[in-house]
Amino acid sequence: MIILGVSASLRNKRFSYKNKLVEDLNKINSLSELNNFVKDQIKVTFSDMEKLNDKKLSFEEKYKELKKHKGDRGLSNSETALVYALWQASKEDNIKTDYLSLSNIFENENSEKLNHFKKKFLSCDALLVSGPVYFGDRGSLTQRMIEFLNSDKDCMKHAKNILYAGLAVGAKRNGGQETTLIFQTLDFLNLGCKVIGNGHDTTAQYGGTLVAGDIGKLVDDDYGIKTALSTGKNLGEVLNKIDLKSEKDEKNSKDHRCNIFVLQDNKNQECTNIVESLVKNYKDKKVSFKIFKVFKEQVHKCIACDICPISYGDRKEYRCIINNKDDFFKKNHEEIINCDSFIFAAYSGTNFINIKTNYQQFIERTRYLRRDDYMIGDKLVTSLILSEVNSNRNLHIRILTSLMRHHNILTKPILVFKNANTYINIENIKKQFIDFFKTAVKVKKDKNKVNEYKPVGYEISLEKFLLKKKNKS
């Protein structure tokens, strides 16, 4: 399995086609060695720049001079983030890594460079993108790469068979890293990629979020580096449990159960009807379904208690502090967690007239499932939205970004558009529904694996977590 790491900064130092970055990383056996390697490479970067300072050149002139170097030494901030993630990914079984500088491809592009990029992309099983933040969004090199992928039929076909994860570098802790990663997540989902974030060891967010303004400063961001390491580790682990290129017919798979939660619907239950029709017409009997009409249920609001979950033990036990017998989670806990994939469905209207919803209550109540070692994690998930034209409520985005926090694997949202009383893309939706399960059944089940939730920002929860670890040992 090959992870292609691409650095998307104009400041890239490793821009040579034949640079030895991956070869250098393969020689490093410990994190302390990696830290020393990074610091040494940053010194090289500063040394190159200091030599130019004596010439009293403008920044643009310095930049042009730096590009004349061989491009096989030093590290920019984006490359530094990528180095940590790639090194950690390579420690997973069966994982090999590759590296490419986008500045060498798309800054002054030509057919030879584009063909080189395409060859690299078509040979990878996962794409790991590291780049700077510009006003809460990606830089122009990342954008150009996405445009190229969307314009090439071979790349678009291959994108459906790969994983994607991202790293974003901003000048401050809240410098737009998460919005950048979310926007890129949507772009790569639309390409057909399956998307993951960083791992449970850094509380399952949207990817690596790192802080560095001036060149060389990223090495000081201990937490950011942890998110990069965690992203690489998660990418390697997921690659080892899902073979997206496999041509095996899903009918040969073991029994697979999908839970579909209808969180919001109108008075005619149109979203529910579409879901029921898709399920009824799905031919593979190895896949079974449970449809929950959550919008009709009592879903009590989460009170964000400081001892969530209230106890540890058998996962079949309901352990949320809310104990009302009519509560949806109280009644259905065991069925909720007893599945292999999820679809979260909702009706999106231009207004809330005749809309019944438990969407927000449901999402916030999954807090106890996340904090109980990501109880619904490691599954393929998507959103299915029946949207009136011009509703613009972005439910598909909100659902998927919430599920990313549960340590899941995201796939392209299923969007049904309604104009007046007509569903204008229903045939495409049927195909997407089938495609979802072609992928979902490829996710290997490992019931013994537990992703330990590590509280960040909750001192009482942290004390409880540490006590639990002590008791285990």
Ligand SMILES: Cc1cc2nc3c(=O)[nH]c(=O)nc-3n(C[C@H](O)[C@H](O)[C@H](O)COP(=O)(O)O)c2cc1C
The other form holds:
Amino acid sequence: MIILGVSASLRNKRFSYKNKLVEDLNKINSLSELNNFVKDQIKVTFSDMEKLNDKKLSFEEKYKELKKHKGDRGLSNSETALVYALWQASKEDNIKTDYLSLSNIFENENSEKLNHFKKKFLSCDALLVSGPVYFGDRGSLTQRMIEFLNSDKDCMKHAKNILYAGLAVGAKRNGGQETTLIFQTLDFLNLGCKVIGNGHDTTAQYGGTLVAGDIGKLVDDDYGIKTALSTGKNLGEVLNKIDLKSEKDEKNSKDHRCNIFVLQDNKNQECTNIVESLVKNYKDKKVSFKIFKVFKEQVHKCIACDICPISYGDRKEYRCIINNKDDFFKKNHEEIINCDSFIFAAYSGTNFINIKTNYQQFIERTRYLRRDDYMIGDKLVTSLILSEVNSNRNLHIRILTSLMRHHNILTKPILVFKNANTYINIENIKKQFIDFFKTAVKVKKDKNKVNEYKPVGYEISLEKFLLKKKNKS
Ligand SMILES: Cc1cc2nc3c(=O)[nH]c(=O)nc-3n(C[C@H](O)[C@H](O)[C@H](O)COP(=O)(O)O)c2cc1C
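Next block, the form predicted together with the named molecule, ref. the form predicted alone:
Everything in the complex follows now, all chains and molecules, and the chain you saw is the first one.
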């Protein structure tokens, strides 16, 4: 399996097609060796720049001079982030890595460069994009790549069979790294890619989030580097769980069970009706469904207790502190976790007249599942929204960002648009629903794999976590 890492900064130093970055990384065996490699490359970057400082050139002249280098040494911040993620990914089974600088493709485009990019893209099983944050969003090189991918039929076809993950580098903490990653996630989902974030070892967020302004600064951001390493590891691990190109389903896909949770609906239960009709018309008997009408249930709010989950043990045991006998999670815990894929569905109206909802309570109550070693993680998931035109509530985005925190594999949201009591795109939705399961049955089931949840920012939970580890050993 090949992961293609692309760096999307105009400050890239490794822009030559022939540079040996991947070969160099393959020779590195430990993280401390990698840190030394990065530091050496940054020294090279600085010495190239300092040599120019002696010449008293204007900034523009220096920029031109730097471009005259062969593009085979040094590292920009985005490249440094990518190096950490690619190196970590290459340590997973069956993973090979490849690298391309987007500055050499999209800065001054021509057909030869575009063909080179296309060839690399069509040979990859996963795309890892690292780029700077510009105004809380991507830079123009990433944007141009997305436009190109989205205008080339071969690339669009291939995109459906690959995984995507991202790394974002900003000069500031909270500079928009997460917004950049979330917006990119949406673009790559729209292209048909399956999307993942960083791994459970760095609390399952939206990918690598790194802080670095001046060139070379990234090496000081220990936590950011961890998120990059973890994104690479997650990409490698998930690639080993799902072969998107294969026509074959997973061995035991016959017993695939999908849970559909309808979290919000209107008086006529239109969202539920659509879900029921999609399920009824789904002919492949491999998949069984359970539809939960959550909007009709009692879902207690999360009280944000310090000890969530209340204990560790058998996963079948309900372990949230909320103990009301009519509470949805208390009543249905075993059924909720018994699934191989799941969908969160909701009706999105222009107002809340006649809308019944447990959306927010439901999402927040899944905390005990997440904190119990990502109990519903590692599955293919999506959202299914029946949206009145102009409702603009972005539920499809909110659901996906919450699901990424559960360590899941995201697919394109299923959005049904309703205008004056007509569902505008229902035929397309039927196809999308079927496509979801074509992919879902390919995800390997590994019931014994545990993604350890590490409490970050919670002292009491951390104490409990350390005690659990001590008792285990
Ligand atoms: C046009 C522009 C806009 C920027 N906007 C942001 C921003 O919104 N948030 C942020 O944290 N950094 C911002 N930065 C800083 C870059 O993201 C940061 O310097 C990053 O390290 C660049 O990565 P690179 O060295 O690989 O180019 C901006 C930089 C430029 C040039």
